[in-house]
Amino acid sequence: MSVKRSLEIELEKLEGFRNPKLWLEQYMTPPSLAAELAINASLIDNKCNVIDLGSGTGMLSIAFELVGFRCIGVEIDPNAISIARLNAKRVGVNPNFVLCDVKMLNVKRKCMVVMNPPFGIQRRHADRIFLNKAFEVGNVIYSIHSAGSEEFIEKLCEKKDFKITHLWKYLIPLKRTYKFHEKEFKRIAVEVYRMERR
């Protein structure tokens, strides 16, 4: 069995949002995507401290911990943090989950940032809040965005003195999360960016 598949199996044990909040665009990152992202990061970057902005129920924080990084998950929803802590215990890791609005986060040393920010469908430009904070606190950023974001991300990188080093494109299964969703699963196209401070 591949390392990626083993990691994916562990991540499939994690619980998602019990009462997802639409205004926060709470969707669980698929285990397959979280596993791919964590393994790619472990092959490219040295094991270091990672901040997961908008960590939700802990999928990315836990994936990164399972491959050897030390993670802090930053989340505004206390219910999500409770689930994230249970999820971490379930698979035997211990990321530090912090209740905090991403805008208010203050970090003394630059670190690696990982995130699956809101795509800005419910609140226009919601992803910019996360990106601006990532550019402020990170030296390296891994970020998931809706397909077609490349021009927008490139412009922001240029403005913030970052460069895109990697771009991966995926078609991911999005589970039915809200009552208005008609199908159990919907496949959506996403882009994962690795950005680095110049």
Ligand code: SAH
Second form
Amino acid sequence: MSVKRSLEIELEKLEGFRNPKLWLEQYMTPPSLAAELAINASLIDNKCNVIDLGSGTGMLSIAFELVGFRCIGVEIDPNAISIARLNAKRVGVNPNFVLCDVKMLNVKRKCMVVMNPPFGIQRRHADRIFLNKAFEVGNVIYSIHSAGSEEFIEKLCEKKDFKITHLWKYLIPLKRTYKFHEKEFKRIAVEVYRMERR
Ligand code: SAH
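Right, the form predicted on its own is done; let's see the coordinates for the form predicted in complex with this ligand.
Every component of the complex follows; first up is the chain already shown.
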């Protein structure tokens, strides 16, 4: 079995949000995408400390731990943190999950950032808060965005003295999360960026 598939199988054991809060744009990253991202990062970057902004139920932190990074998940929703801790235990890793608003986060040393930020559909610019924090605390950033974000990200990078080194495009299955979702599954186009400080 491929490394990716076996990681995916572990990640399929993780539980999602119990009562997802729309205003926080809580969507769990699908296991296949989380596995892909963690494996790409493990091939490109040295093992280091990772901060997962808006860690939710832990999908990205746990994926990155499973490939050998040390992770801290930062999350504003205490219910999500409880689930994330159970999830980590379930697959035998031990990331640190802290209750904190991304806006308020301070770090001593710059590190790698990974995130699937709110796309800013429910609250305008929610994604920008995450990106600005990532540019502040990160040297390398892996970030998931809705399709068509390239110009926006490019401009921000320019301003913050970062560059886009990789861009991957995927169609991901989005599970029915909110009542207004009509179908059980929908495929949505996303883009994953790797950015690094110039
Ligand atoms: N990283 C998870 C969850 C992505 S959904 C995964 O990939 O599965 C985005 C997450 O960001 C949600 O859990 C939401 O509660 C959290 N969030 C939204 N605004 C936040 C803020 N200001 N500070 C910290 N977390 C926030």
